[in-house]
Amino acid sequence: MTSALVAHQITVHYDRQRVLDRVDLRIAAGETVGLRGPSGSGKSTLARVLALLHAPDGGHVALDGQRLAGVRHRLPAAVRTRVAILFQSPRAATDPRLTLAELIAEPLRATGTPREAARARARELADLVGLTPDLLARRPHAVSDGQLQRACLARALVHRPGYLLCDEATAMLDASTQAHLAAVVTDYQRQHGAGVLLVSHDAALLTRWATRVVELPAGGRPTG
């Protein structure tokens, strides 16, 4: 059996509007899949379904051959931590009351990891993504968007996920920070054989980074 994260015939409605219509998408272990489409085509919704954060109205997600029933904490921690997502806006995705060190360690604490082990892992990942020790004591309002997104990437990698979903994750960053985060993700992927999904409008970025690119038309079904 080939390891993969698979969306099978996913249908999602918001109110009476159908956002996704029987969408299939497969991300194999070690593969980088680009997902491109116009605004409103459901790219972010599909990413949230694959991240096990949003239950579809139809279809299902399968993880390494196992069909999943439920989302979020309805799934065992060993299952839901296999998939991580990095969002476009780090400020919308973080608790402003926590320091960067606490943000990175947050998923470990949620699954019962002892405090000292969580702190050590947070420091290890902070170094990996290029955060200096002085930044770890700061809260989100006291750091730049790029620094906060580095912390969010560290948090996403804290459980060593098998699949990383990047939803326009570099869109708000300067070129040097984009390049650094891309290098961190690529190195992680090579070391762990992780599958990566890149949701982006940036055709050049997808051409440069993705193994293949899937087009998601507005109101349609993906091709590629």
Second form
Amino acid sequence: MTSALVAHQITVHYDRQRVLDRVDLRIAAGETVGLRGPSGSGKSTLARVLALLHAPDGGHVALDGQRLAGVRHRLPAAVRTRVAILFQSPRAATDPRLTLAELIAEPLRATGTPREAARARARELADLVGLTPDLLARRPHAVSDGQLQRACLARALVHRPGYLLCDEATAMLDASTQAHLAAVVTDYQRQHGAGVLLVSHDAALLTRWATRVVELPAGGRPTG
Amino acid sequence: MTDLALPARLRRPLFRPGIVLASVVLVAAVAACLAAPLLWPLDESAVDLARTRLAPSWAHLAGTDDLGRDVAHRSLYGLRVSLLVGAVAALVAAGIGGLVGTVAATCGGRVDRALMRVVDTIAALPHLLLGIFIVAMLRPSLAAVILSIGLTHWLSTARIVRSELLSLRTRPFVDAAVAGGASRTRVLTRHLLPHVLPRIALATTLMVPHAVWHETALSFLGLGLPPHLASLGNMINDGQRSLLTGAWWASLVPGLLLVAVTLALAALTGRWRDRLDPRVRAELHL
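Given the form predicted on its own above, what does the protein look like in the form predicted together with its partner chain?
And the full complex, kicking off with our chain again.
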């Protein structure tokens, strides 16, 4: 069995506009792949396809050697939770009704973990990403973007995913938060042998953290 | 300046004069409705032709109507019936609308298209006519009126719920929940419906006065409640007959009661909706 998250010949159209044209991308366990491209080149769409959230119009995604049929709820929860995604805007990616503690514990609660165990794990992860306990009782509107993105990272790691996709996840954050989150991701990757995809238009960030960088030209096919 | 002098507790929006007034009006109205048979155990339909169209006085606080019935007494009993019809009909409508909207949005595809075409078809028919048709099929009663209003007023709720769910469903926080392993049911009950619920509640409350008016129209046409039964609608219509003789109180009193109670209801719903939104709640320092 090959431990990798692979996109095979992915094609995506939005209203007849071709966004991705037969794109191949492979994220092996333990490696950090950078994905670069101008805005509109389909970086986020490719990340959503790999996160099993968007059904491509052509091609397929394979997870650890297994070709996946369907996306979202067509896949069992155990498969979906193998791949985690971190979005650019933590505000849009969090349910405003939940406290940060509930937010981090939610994926565990959703898959049947008892309340106390889920809470304990949420506290542990909050500590890992640098959230103080007093922040956990707050709701998203009462914390900063950086604090909220930390909570999102904690939530993404809660199921110990094999692959973590970061879609411009640090673009809105200050340099120190950015560095801290990157360190958390690197540590997690080292411990669990996870594959990481960094989507960014920031070349410096990618050369610093990624083991290799793939270029995605506008509407075309990737090189690199 | 007086604002600053008030203790923090009293500066909370819960104690705003408008909210206090609305609560008092509503609590008084509901309490009066519940206690009416105890407070005033006379027959509100008893006719006294020796005392027709008497102006308001100490004996008859709101005067009497063209059949000599006490307007204040009858308004109280009328409010009972009208509020019951309005509230139950609005709940029936919200229930049907919420269910149809949720099923349409979550099933999608053919189910969605079929349900929304049903909604369009019903919306294309005059809803009063459809209501009359439903009442005519049943025996005239409270239940028939409630059913007739409930079955013709769920369309807007269904559309609101469906469109809200469809727009919420594309939000990244739903993607995050799906990626986190949440089932369809959990996404719906934990992340989608709680956001739609305030909307449904608001639509339901706004429906209450509308349902009361609808009951009036049905009663006016002789298809709603029997004319001797007091409802605010029946009374306003009855009162019209006395207007030209100068007896304004026979329709004004039940009319004012209707306006006061429905306005109070609307004010409190607005407050409730604000409380449900966490960001607004933070801004209100609650």
